[in-house]
Amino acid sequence: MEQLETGDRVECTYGGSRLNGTYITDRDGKAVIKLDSGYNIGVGRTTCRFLERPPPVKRPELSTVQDESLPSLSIISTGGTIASRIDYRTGAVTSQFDADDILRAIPGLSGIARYQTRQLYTILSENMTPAIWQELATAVHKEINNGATGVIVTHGTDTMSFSSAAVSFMVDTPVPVIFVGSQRSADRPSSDNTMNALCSATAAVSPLGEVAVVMHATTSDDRCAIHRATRVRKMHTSRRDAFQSIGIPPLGFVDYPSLNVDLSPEAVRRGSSEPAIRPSLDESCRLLYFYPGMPPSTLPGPGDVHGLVLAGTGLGHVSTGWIPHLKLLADEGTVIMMTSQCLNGRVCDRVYDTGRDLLKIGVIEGADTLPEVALVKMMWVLGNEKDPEKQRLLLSTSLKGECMGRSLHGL
């Protein structure tokens, strides 16, 4: 049987009848077929007979008009829903747009800036890796050195907080580096891609001078929030206002449709640093969320990893039965950092006996650093600093606003 590809026309047997449709994928041992009626069915793979492979759809060659008097922005496309559309042959949302497609699809962008576009990847964000973060950071740094007034990174929302934090640690930037995505694909009536893209471009020419995430601030089309890259998390699977700043207010807002920008005094301003990059990462780091009854055997063995971030309960606790195992890891050179599953508030391992025992064996308090940000930070610190004491100092210090000197009431 010919190897089937998504979009192939096939004939298959279902309930004793021969039916024609479009092959989507294999799932759970079945071939998923979209019938001509529009319904999807699962059938035995061997009952499908290849009919034809439609020719690829040719996109029209369109050019975008650029105003040379406007600031220069770079768009680096990695994929995600903002660069996706529904494939109506299959009903699936797939990454099909590149950066130039986004410019053509959102004409309002041309009134904000002129653009250089680069398609780094066309993937959904669950397929991101630390190696891709390094490529992305290198691409961002190159665009800054080439004179970009700001950089926009289009990215899938599911792991955007990981990637934005990674770039924040790896790149010192004097200009805005804005991560943006959308919760709904471009051809859905409820899509948020147009507003998010326009607000991200506006933020990218603003006085901001750090890595940030720009997404809907409310469920209405009224404004986008500007979130610090190391203090933001996706808090809902599908709402358009899924992203929230954790522990701090947003750095600012972009009103829509006026596109007025209001930055808080806490936002780093443009030109505050010189462009620099330190892209090394130590991927031998792990993140574990503790749960009651979690066996110590879940922990890596001595020498298995270089760094371990724990998302503990409350003030930063794990079972007392874990203490001897963690001590063995620490004695063998594994760097261990404690964060909290609570998200708001901070780790304080001096209140209860368990916490004091953790400090005695060398566990580092992560303050109010988010667990996933702590993981990325640990990869970066261990990748760039080999001295154990300096590693501990860096992990305990706020480098890119990832941990605050104090926790704000109500946040």
Second form
Amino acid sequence: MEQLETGDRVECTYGGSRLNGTYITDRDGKAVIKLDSGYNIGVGRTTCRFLERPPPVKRPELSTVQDESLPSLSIISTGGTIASRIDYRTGAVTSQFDADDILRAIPGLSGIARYQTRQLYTILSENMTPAIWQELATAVHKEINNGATGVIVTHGTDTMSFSSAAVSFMVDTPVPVIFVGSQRSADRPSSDNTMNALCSATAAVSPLGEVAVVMHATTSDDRCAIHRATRVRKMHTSRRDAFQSIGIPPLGFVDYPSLNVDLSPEAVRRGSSEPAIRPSLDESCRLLYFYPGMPPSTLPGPGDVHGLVLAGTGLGHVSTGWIPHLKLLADEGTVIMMTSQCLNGRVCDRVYDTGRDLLKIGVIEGADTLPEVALVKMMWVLGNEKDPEKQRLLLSTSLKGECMGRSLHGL
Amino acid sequence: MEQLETGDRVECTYGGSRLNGTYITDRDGKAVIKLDSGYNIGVGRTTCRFLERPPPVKRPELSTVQDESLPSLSIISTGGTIASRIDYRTGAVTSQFDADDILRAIPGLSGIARYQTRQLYTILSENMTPAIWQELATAVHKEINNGATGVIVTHGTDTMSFSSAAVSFMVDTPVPVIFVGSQRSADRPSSDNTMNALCSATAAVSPLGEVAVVMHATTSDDRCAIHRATRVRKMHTSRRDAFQSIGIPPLGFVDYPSLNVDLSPEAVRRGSSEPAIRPSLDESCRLLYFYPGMPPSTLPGPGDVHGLVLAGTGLGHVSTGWIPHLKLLADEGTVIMMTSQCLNGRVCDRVYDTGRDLLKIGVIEGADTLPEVALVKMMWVLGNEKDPEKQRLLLSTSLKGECMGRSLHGL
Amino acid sequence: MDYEKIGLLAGIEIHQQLDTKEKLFCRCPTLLRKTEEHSGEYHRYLRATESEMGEIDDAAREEMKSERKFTYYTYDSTCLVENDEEPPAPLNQEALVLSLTIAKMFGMTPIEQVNTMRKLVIDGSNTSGFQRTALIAINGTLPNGGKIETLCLEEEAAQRVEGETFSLDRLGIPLVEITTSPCMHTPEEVREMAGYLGMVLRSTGKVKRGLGTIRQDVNISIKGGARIEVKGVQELDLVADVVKREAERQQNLIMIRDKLVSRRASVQPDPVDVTGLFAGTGSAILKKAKKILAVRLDGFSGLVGYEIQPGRRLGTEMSDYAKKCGVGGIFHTDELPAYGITTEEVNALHRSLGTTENDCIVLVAATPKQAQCAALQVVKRARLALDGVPEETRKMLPEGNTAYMRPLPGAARMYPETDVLPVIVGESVWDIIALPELLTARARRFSTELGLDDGMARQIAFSERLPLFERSVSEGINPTLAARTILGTLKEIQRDGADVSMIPDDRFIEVLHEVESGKAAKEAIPEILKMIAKGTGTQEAIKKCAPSVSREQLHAIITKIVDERAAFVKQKGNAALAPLMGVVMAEVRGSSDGKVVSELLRKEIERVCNS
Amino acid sequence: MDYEKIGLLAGIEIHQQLDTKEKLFCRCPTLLRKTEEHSGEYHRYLRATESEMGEIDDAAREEMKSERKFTYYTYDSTCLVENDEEPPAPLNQEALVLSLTIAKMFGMTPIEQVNTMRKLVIDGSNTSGFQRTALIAINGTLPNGGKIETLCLEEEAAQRVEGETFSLDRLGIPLVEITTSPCMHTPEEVREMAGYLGMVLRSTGKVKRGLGTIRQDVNISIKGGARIEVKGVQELDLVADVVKREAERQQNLIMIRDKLVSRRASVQPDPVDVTGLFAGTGSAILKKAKKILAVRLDGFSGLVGYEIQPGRRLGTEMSDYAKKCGVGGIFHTDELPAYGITTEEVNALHRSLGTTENDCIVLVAATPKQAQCAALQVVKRARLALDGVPEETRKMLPEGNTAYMRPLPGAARMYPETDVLPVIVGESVWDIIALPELLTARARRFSTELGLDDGMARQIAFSERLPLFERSVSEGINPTLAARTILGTLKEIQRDGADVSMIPDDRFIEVLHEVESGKAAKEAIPEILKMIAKGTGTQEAIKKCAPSVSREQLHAIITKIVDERAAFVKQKGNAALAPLMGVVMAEVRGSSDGKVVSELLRKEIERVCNS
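Would you mind giving the form predicted together with a further copy of the same chain, to go alongside the form predicted alone above?
Everything in the complex follows now, all chains and molecules, and the chain you saw is the first one.
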């Protein structure tokens, strides 16, 4: 029995018929054959006979021409697919990355800017690490320094808000740095990738001047929201509009298909800061999500970590039994910051006894910082500032819009 | 210098004036005096002279009469204040619990039912533990068995949704078991306690037949939402409408001030089940919130815990580096369930590689169960069922409406 | 027509909705809703995805000609899966077993490992832009010896409400698609085989019934013609007509092709701008248009206007192509002067283009962009006329004609649905699948075993209410009473305005039991069922419509009536029976069985006559 | 009136909004908004909380008489703290230092540890149901030797839009409350001290200006009368009138009391239902009412209608009490027959109640519940009349009269704001607080040092635009030019419709610089500022309004004008100057200084006359 390779033409004798098709793969003990009708079937390997191995398909070279009069955008890819191509012969989906491919998949992009692309990583976003954030920040900074009108980062949606927050803390940018992804895979005609890509490119040439996430604002293809990188959270596993600004309205919207941009007065404007990078991160930081009955033994030991972010209950509480353990940590130099697992609203540890006890042992109130953003901020602050008093000050101050003095009305 | 006690009449010589007032306490090195104008001031202890110690104030006995023709409700208190009284002499706020006190503070209650009260605990809700949930469940079950038309549990809001979910799993109830609290303290005229109490009593005599949380539905005093205990989450640190049903609409609403009840067709009706209790819980369960770069060393070791709930990213992912560690745990018998930190939407580990790897090692998909509810459910399932296959089945099945086969449209 | 001579070949593709509890890839009910009950709406654009070859499927490209915004209605009975906002749930097991059952009934071979595919569909009817479909079985046989090629399990598409608006209630209902080989040779044979397929499907008792729940596509070709797929023939009775008309169309197109060839006809590829020529026209449509383009078809004169199906000409086919660009239609000189266009203008047109009476000119009037697009479509269709019959997907028009819909899909644009895991169909599963009795066999059995007459037996066997009949009989109701009530009474009272869907089966059977035990008269059944349909309880309905009259009371009533009319009775004798029956029945208002009344009445008449 | 003789004693409570960047307990701006800009609204009920004694405060109970639903308008400049949806932020440091500064200016002693309290206010103006307030300092002195008892730092209440609707923009703006002892003895002295307090506050340069930003409450009593607190006197000029009228009112109430006592008058506690009596009445109000109750005031005849303040009678006071129950007003027999009530009806009323002409009857007509409530309020107020002057909180009416508002609050219902930590005011903080120059001192300095005349010096010192003046002078602008432009020109162009708030200080000063350097004429200032107010740039405005004319050009223009009118000039001689000035100025349109023009013109006239 010949060894079959994906793409081999085969003939299968099955159900009394001879069926021609293409061998795809072995799966769960069956040979998966793509019939000429397009259907895949899984059949016993022995039913199929090798016919021929077709020569590899050469894709036609259809290079696209970029308009040099348009602003220049840099696209950095970390693994999120902005475009993909299906090989209907095998059914395989490959994600596309060079500028030609992207422009051919999303022709509308060519009217907005010209593009340079750089593939930094090809990983699932759950495999992101602080070290990769640092490389990403360095790459973004380099593109800014090279004069990009804006930078687009394509990213898996799972941890996009972590990465965007990290870049926001590490890089001072005078131009938009737009994180974009898609919730529905790029290989489907209904994918949100096209609209998200067009809106993110539009945002990247807009008067914005900060790090943002651009994704669908509603389930309809009607507009994308521009979210501040430090205030956005993925709030749904699968919906297009999973990304939501928490505690503030989005920085703006890009309407679709008109691609009109509407920035709120709060959005930082292009040119408001000089490009700079401080990429140090102290990875010895933890985020701990409190729940009733959680044993104090789940806390890191004294000296184990440099920074600890707690996602407490309500206004920022943990059980009273935790306080001596936290005091021990704090006394040993662990910086502790309190955030709320409610996600919305503000930590206020002045109201109840537990909170006042926490303040007494030196826990820092995280204001309305999101727990995940607080973790990233903690890594950055501890990585760049060694003086404990200054660390406290930085952690209590809004550096990149991650916390606010006022809580707006929306929930 | 005499030892002063709270309530002592004093005369303070301050700023060239003699001021009469009441000694309250020492705070931050100052004697806090309540002047006769009502203002508190903190002054040096030496400026004040003891005048007299007034006899303790006797509250007038104003017992209220309960209408025996009305249905009987049991109120179990765990520490949430449904009513409170201010001592304007000292400014102290005391929470009230006996039926007379409650009815005097919230006269409207007397028109809805007659009440029996039981003070089970007086703790801040962040100090709740699984052991207390069990006692609470036992108390609730006893009231049901004693023939209560409904049971109201007053509870601090921080961990109310944990407790309500726990009682929901432990107790089968033919009558409404209503958890209620207040987000704004009961001592303020604007407190949500009155409306929440009236609405919860109304819900407790309604045709409902399951465990629910009744709290403000909006920031206005216009209606309370009735949330299924296993689908509710505190989504704001301080707003009245912090409690939100996730993934489903509320079971119903109680309009205010009309107290009209509107139950959805999905709400379980009174009398749908026989009273029963299975209060076992296996506390050897953890909830772990995943973030990028989180070291596998934060996982419990093999055999450390019986159950592990992961709040993964997106559709239910953790980094690939975790998979061997999780496999080790699973192989050693730890039951692992995946939920999503997105909170909204459904875990689906069939879509991406990481997810498929997780399924392969035996991680159970938590469907659209909230991470916190999954933890409580894990404790209950492992406490009541020892057969691993049956555990898996129970964890994959909706027991008390905690997970659903269909995802509705709302985010 | 001699179909053998013209070489007619036809095959059927049948789509049948399954009556499962839940949808194919989500846990929503398979419930059709009224659009006014929709709970929300959203809108989307769909984009054809690029293939490995850098090409977009022809059919897909055609759908994309104009930027289309699709609107979708949601319901409380639909979920995020229909919204394409959540990965699909695993393949519905009930639907899988049902489709395997059907496959087994046709003697097919199941696929060992079922793989779900995505088939591109970007006409808006699928929110994802593809239809999920899985090949379940192959190689079955038909009674005519023909072959069933494949049986697929698919999800139903969303129902178009109007324009680009779709309703999501139908999306995702399981559907079996059964494809025969082109093994039929006459229109009647096609009709017969379609009927057979439907009967087998309904024999499962688990398929949806009613308008739109089953749809036939018919593949037709004649010798020298081309394969045409006619979509969505919903009524069996039209199947034969469609085949006949299509055969006629292909014959005519071949004739036209032959004439064009002999005339050395040709198509001028570049449309000519003649907007200026009609500056002063009296034609409202031309006056309104921003751009008028003319397509020159040399040697086509008379053939563009030639009728190829009743009321449809080659020009109509061109118009169908042009309409894809959003224009309302075209004009061609074979039908001019007309529509406010004068002879002078036609002459001027010919002069301006340098054409003669042998040539035909097609005019397209619209916005510049639309006009350009439409003119090129006309060129395309005209060129195809030189080759004869183009391969097309066509839609059926009400009378059995067909109109162009889109090109035949090329190699099906399919790729794996990675969100759905493959399912192994083991031998153990296949072996335990029981074959349901065919409806035809059942009809025979009802006739022989239950004593129904043949017509009624067939009618009840093929009725949607067969389950109610079978249950009634199994609970001891007289089969004829049950069948009559189901086939007759229910239909009657529905015609009278009763909502028979509101009558629960339990109640229906309860009523028949009460009738059989004499508690209510047969005559009262319609009134009782009407009341039950309005929500009245069974016993209350019986009491109201048929207050139970004891035999003694009935006797008293009859005695009274007969005595009062003693003279009449004496005069008429037994002939008084019929008139007095009416009087008595009116008095007892259906609460007594006619047979009992007649028996008692006869006795009383005898008594009086004999007195 | 001899105020010493009647024993007038008055004190002031002044409330002044502070002009801090942020609010007292949140980080929102202290920005007043137009209500139509509100971004949302919500509504709440407030409930008086029970005290240790099981009592509810009298004033609070009065507010609760009817179930009140309060509506609140939110803005993009308000937050969850105003909504009572978030714990307060720590006490605003800027406000604290400012209030300490004011305390120091009055020679007060600061509280070592400032404790924030909650003071119950359930009239809806505070979303929490309480006002946060902290006692900051005690024991200051007034120029009249009187004492300032306390200085508190409070949050401003929400502004009532209408009815029970409030606007949240104002809620939380810091406010100092300064309370004097009752140390003033004449209306004029009250006015003077109020003026002094205001001047000192404004001397800080950090208080809000404009209508409603400062409010005086006045406490008034006379010998034998009672302490009355008149709330919300917003205009200083009315302070003296209010005191006068209140003294008059108290005198009249004492007189009425004396008469009632001598008449042995009494109040019948139980209202009598007289609804039936008016079954056929012609009075529209009575006809409409579901219930009419009568209150019998024996021996009150003539006194209920007695005028105690211009246009206000004892009956009006009763009416004020009754209105708390939601009724529109009352009738009393002292004013009847009237309002469609006939003499016959009045007589019937007297007969029915058994009263005589010596007695007065008060009628209340409303719904049963409201009528009962209102009648009891009338009884309450009538009984108080037997004692003389009731202690009350009253509100000022437009002309200086006052009307009943609510009882005086009892012992203030205060308890600690536990969400705000106490603040220590250390000596180091207190010592470094610099005292601002008083406005009176500043006026003197402007007169002596800057050479402004006394009136203008005082005017500019007390002007809201003092900071602009001081900055202008410090940047080298002639003080008189600056003062005149600020006090005169800006007011003028505002009267002409220019929005002077749109003129930035920088631009204003730039314009004056250009004028002083001769680049624009003084005469052009109004036009230039008007253009700037519309958004034009300074230089562009100067160019348009005052195209710079060189001395040579000016000379040429004047020469031309004079030459063209040579005859006239020769005839009139120097008397031609004035008429020709106008001609020239119109020609140069303000681009030249009048003095320069006049000088040149004079020379030219001389030239012509001499030619």
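What you are looking at is a predicted structure, and each value in this text was computed from that prediction instead of being measured. Numbering follows the first chain given and starts at 1. Superpose the two forms; the largest set of C-alphas matching within 1.5 Å is the rigid core.
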Flag for residue 391, CA shift 2 Å or larger between these two forms after aligning core
no
Does residue 348 show a Cα shift reaching 2 Å between these two forms after rigid-core superposition?
no
Kindly check if the Cα atom of residue 382 is displaced 2 angstroms or more between these two forms relative to the superposed rigid core.
no
